[in-house]
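Only one chain is included here, represented as structure tokens and corresponding to the form predicted alone.
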Amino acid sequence: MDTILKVRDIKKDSILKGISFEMTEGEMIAIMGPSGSGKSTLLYNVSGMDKASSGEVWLKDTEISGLSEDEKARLRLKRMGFVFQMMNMLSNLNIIDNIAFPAVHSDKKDRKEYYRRANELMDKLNISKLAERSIKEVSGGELQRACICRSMIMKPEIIFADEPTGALNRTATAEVMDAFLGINREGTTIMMVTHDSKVASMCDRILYLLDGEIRGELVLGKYIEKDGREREQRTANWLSSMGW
């Protein structure tokens, strides 16, 4: 597979201390580490939402850190998707309007196509019946799956997810991870910050951060459900060896 993301010696103040790694197209990696290790800072700097002190980030042939703020904003809209722990939906819009909003707001000419795409995504993630509901009328897991639909509305090359299951119970977490696994199997690259070892065990690879540096890496390969328990145990053992 081709390389989609190259991170070269990224530093951010005293938080990130020269981080380098690569991702291939269609890969799903988890970023783990204790609180304060720099996980979310890494995600924000790699995606261009924050400006690194030094280093380079390449999304295919585009060097992100060298772009202007307007260029970064367009890049995030067109080529990236984002899912956060805090599900930032607009309370005055129903679910499908929230999903379509970023795309329609940027290009009103293709409104019908974006709503067709929103319906298609909701169907894939089993939330079609929620289209006309308020965000207050759905569960946390359903709302997060709607957020994943929103992140996919522009057909991004990569999704950045920051603790996407952090506020969910186990049942909702399983539903959300099924959604992530589904879109990843269809080819979307995913970089996910998580504290949840079970969530991390479903990823292809785990990077462990400590004090702003990558201290370890665990390669698991593509998730196969029948191997779930073995992967969980392997991940738990590895995290223990990292001092988790």
Given for the second form:
Amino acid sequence: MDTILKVRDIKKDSILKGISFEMTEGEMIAIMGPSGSGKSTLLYNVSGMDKASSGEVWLKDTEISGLSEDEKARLRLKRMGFVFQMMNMLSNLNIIDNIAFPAVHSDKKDRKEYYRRANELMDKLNISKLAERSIKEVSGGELQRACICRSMIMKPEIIFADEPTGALNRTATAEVMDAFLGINREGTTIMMVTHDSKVASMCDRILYLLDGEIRGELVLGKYIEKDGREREQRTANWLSSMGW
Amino acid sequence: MLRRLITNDLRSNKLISVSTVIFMAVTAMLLGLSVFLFGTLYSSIDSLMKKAETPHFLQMHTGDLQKEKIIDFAKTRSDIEEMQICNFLNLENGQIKIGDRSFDSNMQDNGLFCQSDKFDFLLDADDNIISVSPGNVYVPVAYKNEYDIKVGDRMCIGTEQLNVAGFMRDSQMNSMMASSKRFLVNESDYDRLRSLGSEEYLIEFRLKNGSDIGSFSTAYKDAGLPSNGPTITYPLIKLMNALSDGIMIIVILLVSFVVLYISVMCIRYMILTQLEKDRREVGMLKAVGISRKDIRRLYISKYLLLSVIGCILGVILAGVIAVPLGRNMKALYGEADNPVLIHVLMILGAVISEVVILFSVSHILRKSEKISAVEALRGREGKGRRRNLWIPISVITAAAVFMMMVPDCMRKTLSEPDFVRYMGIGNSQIRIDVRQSDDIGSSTDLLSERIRKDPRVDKFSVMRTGSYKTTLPNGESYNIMLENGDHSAFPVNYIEGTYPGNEDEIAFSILNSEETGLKVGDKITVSRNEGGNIEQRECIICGIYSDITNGGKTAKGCIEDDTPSMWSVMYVTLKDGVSPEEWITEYGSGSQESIKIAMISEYMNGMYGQTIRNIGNASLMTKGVACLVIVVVILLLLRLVIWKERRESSLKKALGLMASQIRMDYLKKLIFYLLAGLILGIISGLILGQRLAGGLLGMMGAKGLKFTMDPVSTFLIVPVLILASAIAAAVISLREIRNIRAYECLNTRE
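Alt. form predicted in complex with the partner chain, vs. the form predicted alone above:
Below is the entire complex, every chain and molecule, led by the chain shown above.
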């Protein structure tokens, strides 16, 4: 598999103290660590939402840290997808409009095609019946799945997810993880920050962050449902060894 | 999608959207209205003066005419296009009656006039040159409403009668600030009535395009031609025509700038609060890669839509309000030459106000872009300080107070008895004018002797005006109209120096000082007439005063020589308890027609009545606008404050406070900031308003003016209106408190 993301010695103030790792295409990794360890900061710096103090981030052959703010915005729009803990959506648009918004806004010509794709994604994530609803009329799990649809609308090379299940109950968490696993199986690379060891155990690999440094790495391989319990146990033991 | 985003946004923020539209509409209306009224006034005056072929130079003259000398002078001048000498039959106002309304208390010099042959035409309501049939008279349109005159009324002059056939526009004397009014009659009637009045001449010149009126005026004086009366030039006529309505327009323009400022300020706070509300959404948009420019465009699109609605509403409102405000203008000067262009300009004025607002919106959005996606997503505020929404309430209240105060104080200043001093008139109770008499000197002597012996008179002084030749320090000759007498009894307002105390001192009006460049302390040589011999005497300029009478170019001195008087003026103040009305009646009955006795207040009302009424209209409109602004601002800002402090209010409820107690806290705070605004507004009104009003009235010639505060308006009407509007709006806004629940403060998610 080819490398899609290359992170080399990035530092951010006193939060990140020189982090390096790589991701291959189609990989799904979880970043874990206690509060204040720098997980979200790492995600924001790797995705170009924040500017690192030093170091390099390569998305395939594009070096992100050298780009201007507008170029980074364009890169995020075309080649990256984002899912956040607080399911941020525009309150004045319905679900389908919210999903299509970034795409339609950037390219008005293919409006129909984007709406067709939004419908397809909603169908895939079992929320097609919610298309015309306001964001206030759906549950947290449904809204987060809609956010995943939005992150997929431009067919991104990589999705960054910051605690995507942090505000959800167990059922909703399971629905959202099903959605992530589904799109990952289809080849989308996912980098996810999480506090939830069960969620992390579904990823191919886990990086453990402490005080702005990677302190450990657990390789689990592709998720197979029947191995779920065993992966959870392995993850829990490893995290315990890390001092979690 | 954008349309849906905007419509849903407007729907969910109704108060903010409606407030924004109101601000935009009021601003567009005021600016559009100012442009419309100004355009109409300028264009209609210009059009009237072109159609009437107003003279460029006019010399009024009483006495021997020396017609041949004038014609000879005209032949030597290549800059003259046309010249004519018209007769004006000055009537005693007590003789004039139209219908059952007497002109007894009218302060103008009213007289009969025949239509001119060459230029200076008197026009009808459709701007056609009037041809009057025998027995008919056309009345100045300025009198139509003042005396409620209708076509078909009978005009009585002594025992003679004429039929009012219509109203006429007089490009020269339309304005009430012009001191004469012409009634148009047929030549046969003029001849018939000649014995009822005293004749005066209007020596008029039309100059070729591009000719210098100033140098023509000097040449006329230097030629020693008849000049026993005021000189009036084309620019002065235009200024007088423009002033009475112009002042109202300037007040509206001033108000529109204040409202524009308030609008921009309110919209700024609305946007900042909106951005704060939308912080997470904006952060998300930035995170998913929507550029700053595109995010800005989303907001601008919304404000663009609101400004289009506001602009359309503003233009419609301006069109509606322009009708009553422009009525007087239309009656006096007729239709504007190019109404389409003026309407286009009005729309342009409204559009410009919207452009300014949109520009400020864009500026605010640009400045607020500093917060990064990460900060926004994490729910942090930007680097900017926390905004205190109470301070703009004070600032806007101050602006509203200022806006209400200035027109009221201007009206008060104009109505004050002391204001006459800025006009170059002594502040007495009664003014007596002796004019158009063959022997002004002896008429004045007789009357002044009678007054001097009258025990009811407290203070009295006589001023005799004569034309004097002078030589400036650079050797140039310069003619002045010198008013001689005791200037200490009723002193006018001196900007510099003081009144002349001896024969070697002369005071100059501002216009004379500006034209000659002479200042206090400079010297001038005056030619005196001592028993027919001309003697030169050096005089020092002792003071500069403000004057708008007789074209504003006057001088004051104490010279006692034999120069013939052109006219004389007496100022009288009676002892306490003496009725001035009775005194005037007593002196008026049986006095010669050339003697005009009136209360100074009537004199002022005649001249400034229209202007004061116009400012009154503008002041009424200003109060309405200011109250509307206060209501909208309080509704809006208080709602924003409540939104920002919602968690705090919820906590208060959780701790057991009642909604009414929380409301009372807000009300107390509001009153505190309103009072601070009131004080700030009054202070700025007095300091800045003084300069503004002084500047405006300075345009009328009354320079160095002290602004008179209207205590009733300043300390009663304005505060009551502001507080009433603000509290009414606050009561509505504070209703929201009851919707705040005690548990809201426990919910940490926004």
